[in-house]
Structures are given as structure tokens and as C-alpha cells.
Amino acid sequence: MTRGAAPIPAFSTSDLTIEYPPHGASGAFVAVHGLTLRLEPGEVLGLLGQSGSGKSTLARVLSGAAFTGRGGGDVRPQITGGEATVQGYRMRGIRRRKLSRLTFGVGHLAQDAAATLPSTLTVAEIVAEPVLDRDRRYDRAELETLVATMVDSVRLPLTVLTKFPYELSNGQRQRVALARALVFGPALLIADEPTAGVDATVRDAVVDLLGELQRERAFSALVISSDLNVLRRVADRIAVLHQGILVGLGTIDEVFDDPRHPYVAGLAAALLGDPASDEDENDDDEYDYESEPGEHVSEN
């Protein structure tokens, strides 16, 4: 880096539009409209919005999963307008070799990651799998040490290494999925609903663990959640998506103390316990809870 040059953002988007192509009887669907957003190195940005708002679509594009086929249905979203740059790589039309480099530096914790761990593999094999997918000749002793270190880092006992996913609790499976997402020591983690499917009794522990790991390893993070309490615990700033459009950006207090969009105003009123807000929010539910094409497991 040239002395005095600004640091490269973890990701940036400029007027980004993401669309699902026509498939079957369904026409094209625009999931994200003209999004301009930036995540600084070491920052944690929370992404808030109801189902169908485009959160998981954005996660799949920024993580590269949309272009590798990892996660989220058969219909892949496409960038049809604007630009997205992740760790210095332009995502629009990215080539396979650059995509491989990108995914090495970006960890993706998909919303259904804990529920879709390979049932026939042990925890040790699950965490090691991304490494062996890239290099089957990776030194096995070194890999064993790496896997044990990752499992320990997510506060799991090493006795789980020989266990299978069905032998673990939901919270333990989520920690295994997190260890797998962080196995390469990524500079950016994209965590989509990191507490999805986790029992309420251990939800705070999972969120706190995510925050601890981010501080210890100093990675940037995009944490996607429909639960404001989760974002309040980990995020420096939040962005609010509504029907694929950015309608709020700033610290939580900045966004909700001075809402600039009716959807954000409704959320703010609900947070303050205004009964009238419940009726306003219900007016939007019919749209907001429509699933995006190809995201039948990605947006709850």
C-alpha cells in the first residue's frame, strides 16, 4: 500500500442491482435495487430487514457463493447494474481463479449452515473439508492442529472432534459451522442470521462468541439478522434494507432516533412500544414475507 493511501474497504457497492433471472413460470425478480454501501477494515456492519428484503441475496453475492454454487437453491442471482468490490476484487464477471482467491479470504456462515452440516462426516472432517477441497495434499499433521485450534477457538471441547452433527446440540452445530467458516483466517466474515435455529437459552452466547472472535482476529464482518438485539450486541453500524432498497444507515441510535423512511419509522415506533406501529407494520407483512426466488431456505 502506498504511504498515505486510504485502506481498501472490506467491501463496497455502488448503485448495485442484483436480479434473479426468469425460471420456470416465474419472471425475472430484482432483489437488490441500487445499493451503495461500504464496510471498512475491522468494522462490523449489521444488516437488518424482514424476509424478502434482499439480505441473503446480498450475502451470497458478496461472499462469492452465488458464483460458486455454494448455498441457496438452484437459481443464482446476477449482478445486472452497478458494481460490487470485495477485498479489492470486482464481483461483476469475476473469473474462476480470482473467485478462488476471493473465497479464501471471505468466510461465509450461511443461514442454514448448522442444519446442513454433512451428516456422514465427523466434526474434525467438517472443519477440515474446505482446506482439503483446495489442497488434497495438505500436511495432515498440520491440518489436525489447525482443526483442533479452530474448534477450541469457538469454545468447544476437543472431544467433539470425533462426533457427528446429530450428536451435537443446535448451539454446538452452529459453533462448528462458524469454525468451518473461519478456518482460513478470513479478513471478512459474512454471517447470515448467525442465531437461526439456536435455542434462546444459548443465543446470547453465540452472539457474544462472534463478537469475541471478531475482536481477537480483527476481521471485518457483515452480520445479517432480523433481530435488532443481535445487532445491538455486535455491530458498529447498521444498514436497513426494505424491499431491496437501503432505507437506513448509521449507528443504531442514529438510524432509529431520526428515521428517514416509513419502514424505519415503524420499526422505531415498535422499539418504543407504540401500539399504533403494530398496525402499520402489518400492512407491509404481505410483501415482506414473500421469499426471494432461489432463497427458500435463506430468508426466514
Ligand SMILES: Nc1ncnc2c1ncn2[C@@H]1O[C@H](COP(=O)(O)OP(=O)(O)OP(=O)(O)O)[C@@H](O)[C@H]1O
The other form holds:
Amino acid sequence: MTRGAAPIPAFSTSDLTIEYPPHGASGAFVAVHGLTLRLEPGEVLGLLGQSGSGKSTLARVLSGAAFTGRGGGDVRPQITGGEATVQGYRMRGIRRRKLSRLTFGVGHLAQDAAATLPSTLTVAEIVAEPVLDRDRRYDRAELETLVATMVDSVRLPLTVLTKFPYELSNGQRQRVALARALVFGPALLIADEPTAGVDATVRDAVVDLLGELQRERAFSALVISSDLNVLRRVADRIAVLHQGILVGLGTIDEVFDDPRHPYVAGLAAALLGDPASDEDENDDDEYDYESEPGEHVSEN
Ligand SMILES: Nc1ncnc2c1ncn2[C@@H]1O[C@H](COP(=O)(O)OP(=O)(O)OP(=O)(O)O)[C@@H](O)[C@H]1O
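Got the form predicted on its own; any chance of the form predicted together with the ligand too?
Starting with the chain above, the whole complex follows.
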């Protein structure tokens, strides 16, 4: 970086539209519409939205997973409008070589990462796998140290190194998935529902661990959650997606104190325990509320 130049954002999107192409009997589906968003280096941005609002689709595009074909099924989302730039790489039409460099610097904790850890590998092999996938000849002694450091950094005892995923609790599996996502020391972590499937009793501990690691390792992070309590613990700002559209952006207080969209107003009212939030006060023919707003925001 040149002295005086503005820092390169961890990612930025400009009028980004992401679409699933037609497949089988299904037509094309636009999952993210005209999104303009920026994550500064070292910042933690929370992404909030109800199921189907486009959060994971955005995560798959920004992490590069959409283009490597790893996870998320056969139908890959495509950028059909605007641009997304991640760590300085333009994602639209990104070539394989650049994608490989990009994914080295971007950790992706996929929504199902903890539940889909390879069942036949030990924890040590699981954390080492991304390294060996890139370089089969990586020095084994160095790798052993790296793996032990990663496992220790997610506050797991080294005795887990020889265990298989089925021998661990959900919370421990999530920590292993996190260690694996951070193994290259990425500058950006994209964590999709990091507490999904984790027992309520240890959920806060997993979120707090994420916050501690972010501060220790100084990475930027996009943390996706439909649970506001999770985002309150880690995020500097939040972005709210509704049906693929950005409907709120700012600190949690800024977003909910001055809701600019009926969906956010509904969430804000639900947070305040306003019974009117379920009635016509926020009715707007343009928007379709299939669910109770409070359902997606947990303050427990
Ligand atoms: N492979 C696919 N083909 C077509 N449409 C898809 C595909 N995957 C997701 N979608 C659609 O894109 C929209 C956004 O899905 P996405 O998974 O990004 O939402 P989300 O906010 O992450 O939801 P959740 O919290 O349930 O994971 C949904 O309407 C979904 O049905």
C-alpha cells in the first residue's frame, strides 16, 4: 500500500446482483439485488436477515466458494450485475489462479461446516487438510506444529487431535471447523451462522471465541446470523438483508433506532416487545411478511 493511499477494503460490492441460473423445472432466481456494501480492514460486519434473504449466497460469492464448486449443491450462483471485489480481487469472471490466491487469504466457515467435517479423519487431519490440498509436500513437522497451534487457539485441548468428529460435542466440532477455516491466517473470515447447531449453553462461548480470535489475529470478518444476540457480541456494524435487498446498515443502535424499511421497523418493534408490531402498524403491501419478525431476532 502506498503511503497516504486509502486502505484496500476487505471486500466491497457495488450494485451487486447474484442470480441462480435456471435448472430443471426452476427458472432463474435473483437472490441478491443491487447490493452496495463495504467492509473495512479489521472491521466485523454482521449480516442479519431471515431465512432465504440471500445471506449464504452472498457468503458463497465473497468467499469464492461459489466459483470453486465446493459445497452448496450443483447450481452455483452467478454475478449477473455490478461487481464484488474481495481483498482487491474482482470476483466477476475471476480466473482459477486468482481464485486460488484469493481463497488462501479468505477463510470460509460454511453454514454446515461443523456438521460436515470429514467423518473418517481425525481432528489433526481435518485441520491439516486444506494445507495438504494446496501442497502435498508441506513439511510434516511444521504442519504438526501449525495444527497444534490452531487447535490450541480455538481453546481445545490437544487431546482432541486424535479424535474423530463423532467423538466431539457440537460446540467442539464448531471450534474444529473454525480452526480449519483460519489455518492459513486469512485477512478475511466469512462465518456463516457460526452458532448453527451449537447448544444454547455454549453458543455465547463460541461467539466470544470468534471475537477474541478476531482481535488477536486482526482479521476482518463478515459474520452471518439470524440471531441478533450473536451479532451484538461481535459486530461493529450490521447489514440487514430482506429478500436479497439491503434494508439497513449501521451500528445496531443506528439501524433499529431509525428503521428505514418496514422489515427493520418490524424487527425493532419486536425487540422492544411492542405488540403492535404484529398488527397493521407496519403493514406495507409492497412487502410480504411470511414470518413473525421477532422469530428471526433472538435476544435470549
Ligand atoms: N441452488 C439454488 N438454486 C436456486 N435457488 C437457490 C439455490 N440456493 C439458494 N437459492 C435461493 O436463493 C435465496 C437465498 O438463499 P440463501 O441460502 O442465500 O438465503 P439465506 O439468507 O442464507 O437463508 P438461510 O438462513 O436459510 O441459509 C432463497 O430463496 C433460496 O431458495
